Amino acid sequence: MPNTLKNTSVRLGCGAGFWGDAFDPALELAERGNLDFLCFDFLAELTMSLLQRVRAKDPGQGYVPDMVNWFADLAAPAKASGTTLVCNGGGVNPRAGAEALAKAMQVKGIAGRKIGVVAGDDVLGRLQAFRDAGMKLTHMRTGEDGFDRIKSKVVSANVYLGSDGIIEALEGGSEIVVTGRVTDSALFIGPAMHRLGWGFDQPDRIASAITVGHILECAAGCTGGMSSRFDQMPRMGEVGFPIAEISGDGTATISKLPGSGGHVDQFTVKEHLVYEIGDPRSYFTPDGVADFTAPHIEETGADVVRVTGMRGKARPDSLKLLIGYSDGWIGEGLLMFPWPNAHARARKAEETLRERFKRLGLASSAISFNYIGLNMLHGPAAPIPASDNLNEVGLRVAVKTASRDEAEKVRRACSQLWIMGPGGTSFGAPMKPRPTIALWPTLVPRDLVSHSVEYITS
């Protein structure tokens, strides 16, 4: 790509956080953002293997099919505002989903949009070469070499990509880009590379672009939500999602649409900044390495935070592998009990349950109970009041097994509750088993892996 500037400035906005994001925040941004690119960051860790078992059911499928909904909806008003649409929406499928999103504009009457779409990052048929070439894939967190241990249980395999084919597709003319697994990031900083003429070997820019799509790329998580500052965010279920526009020389602005509910301040955006990281002087992405501790945040005016001073260094050699393999089957119930004596019915209730698992021969891994109202999420550091006189107390139990079968007596049990646990015992509808993915995230060399760009037209 030449290293010469195209444009003075790029303004990019967010559409989507995750798979499950509200849709009218993205539809107003289509509308009224004047936006030159609309970003969809609809895939988490675990998405890939959900989706990838969807596909092994149905070759067609493996695709985020909120996708095809909402880029059929968003296409005529992203046209007439002059707007790109990016997204990560194509899962483990991303040609599928291309095709799925060509037939729905074509049903609403949209004809003529070209649509980019990005792979590469499925490198699931490759692993055993990969071991054959003396890959060890060792465990990024745990420094385990013990591969062969799961390599019959891997459901997907996909390398976290960059920005590249992201830049090729919109270089080719896309109206519409359609990816697999990128990195989140890579979303904002594909469209700001191609608009504003960087280069990978402008590590500063590049560290912008990395910092801006950072902060962007989880929506309403630096508009207001997820803040310890929850209780100062203003019409939240109104809430707008973010906007950046992007200088030639690497400065930023951050904003939303005026008028529209939640928060821009310099503390949404600094607690943004670090969600999710390790190491903040070197965050690491296929495009390049941004110092998070450079930046210098201040708020310009009412809902607009000026991001100045990104650094940088060059891309690095390896891509992030990120392998998702069965890992066995959860089965869990939810009981709520009464006042009085709500915490003495739920204990009793973990004692009769755990006297059913052992009758029924329960073969589990781990069993874990928690008091919903008491230690649900802080666990053994929750401290337990003296006196029972609380309103009502929930018991949540899971149970980790080998087979179907075993996790299906959980369900029993926790139903038998009905009559054997104690006066005042209620629930709804018992939980079905359910099978869990584990991940296994290594590291890849990057000239191991390539990107691919093909074009549909609707």
Contents of the next structure:
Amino acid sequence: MPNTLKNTSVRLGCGAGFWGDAFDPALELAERGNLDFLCFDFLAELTMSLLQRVRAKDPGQGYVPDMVNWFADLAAPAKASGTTLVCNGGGVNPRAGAEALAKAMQVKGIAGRKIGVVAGDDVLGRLQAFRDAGMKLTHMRTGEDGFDRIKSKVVSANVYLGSDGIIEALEGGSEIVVTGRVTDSALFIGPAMHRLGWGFDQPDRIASAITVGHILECAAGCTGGMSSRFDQMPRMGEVGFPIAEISGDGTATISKLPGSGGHVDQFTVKEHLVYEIGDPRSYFTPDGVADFTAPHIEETGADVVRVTGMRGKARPDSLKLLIGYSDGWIGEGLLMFPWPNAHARARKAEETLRERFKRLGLASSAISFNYIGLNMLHGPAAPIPASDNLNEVGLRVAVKTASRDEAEKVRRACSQLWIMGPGGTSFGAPMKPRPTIALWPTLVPRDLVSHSVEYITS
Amino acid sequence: MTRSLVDIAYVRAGDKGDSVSVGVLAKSPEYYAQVVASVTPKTVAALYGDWVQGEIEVFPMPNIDGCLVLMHDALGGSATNTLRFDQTAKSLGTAILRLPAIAP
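Having seen the form predicted alone, the form predicted in complex with its partner chain:
Now the complete complex, all chains and molecules, led by this one.
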């Protein structure tokens, strides 16, 4: 049954919290969620650099390939439910992603569907022009001005866009919206603003949408996933992804499909409110600044949580630009040691590896050794037991190098311990060197970056 | 026996760039005052030692009976290039629960 309260409330679901998330909860929401919008976040900080590398090899690629298959499969059930699909799976090539989707839909006999494509976030080709115009591109965190130091190594440069493009695409009649780098929360804020008729001159209302978007954007993250009380969460392998209903007055409820796994309760929602944020009094997005110390969160039923009292400030004049650049390689290895004297074996193995690194002439900028079972996760916060009577201890080594060849020496040294290492050592499969990306976040004036919207029909 | 935060609080940790954020939530409103008394920049700095190189901020969140710990230069780079196995600091955050629960 379609939602009869359209325009006085909006019903949103989250279909993915990352590229690699489960499809079945999204399909259930498309079929049975009675949603106005089903929104998918596919992008993480590293993703844009990975996709830019893919695109460099093939100009027709650079979007999230899963998006094409997923949306082609979801298009029919979403249409039947009156649900609009929104995602940022366009990656660094939203138009190519939308074209691939249109083709995949045609193969399934789904014709005449309007896909809105939102772009404008990719400024990789404009960085030099920014510099020429006198912009310093100062590092947001460190205050460093030395952008030219990393210029030749830059792989990706994307501005986090807000909701404007999604709103425009929805006003233009899109049944599916595919974007590049918009904020995770914009995927929810845009549809909410569009449906409820809210404007950027209503900061408290926008703060409601930001807060709800933040709670929903990691999918199972607010329905039992990552929970401190995971042991109490039923059937997490069949977890339901979250649903939010936002009213015109800015209040909201968070829930999930009846019968699905997991829970929505005050703690699953509160835990997600504090997830991956900075100063909670000012949660910055391109659409507005939400105060996360304002919302009141209460359970109003089984798997229903009500969120009220959201407050915020007007959207900022600057947008965040995240530049990714090549930052050398990491070589790593993992060795496991059994009782008796597992810890002592691991320590001797570290000593031996350091000797091998020296012999191999390993050039590195940082070396890290950790003991699995003792301090790999908590570091200095973990007390080391006085007695060496543990069942097993692992040694993990990770080394930062400038080149692949240097990183390869770490793998070689670890393998050499197969025979020259402590008795009883097990190695598993050797770990391949991997290239790494470093991030350079900076701010750019809003008026320098504008979104674009175009349409493709399946 | 002295109680520690694990008895009275939950955590959710995450990363942003080289910063680590840890939300600490009282299991019940009556523990909120103890949580904010126990989790301070000083106690957190002593706990993590040289794994946190930058400033530590603690923001009270009375609306959810908790606080947000923000640790700068705490990930050994960012998730994309840190040498840590726990690339997004999700495991690192639970160490907060080792702190002794201090009466306000």
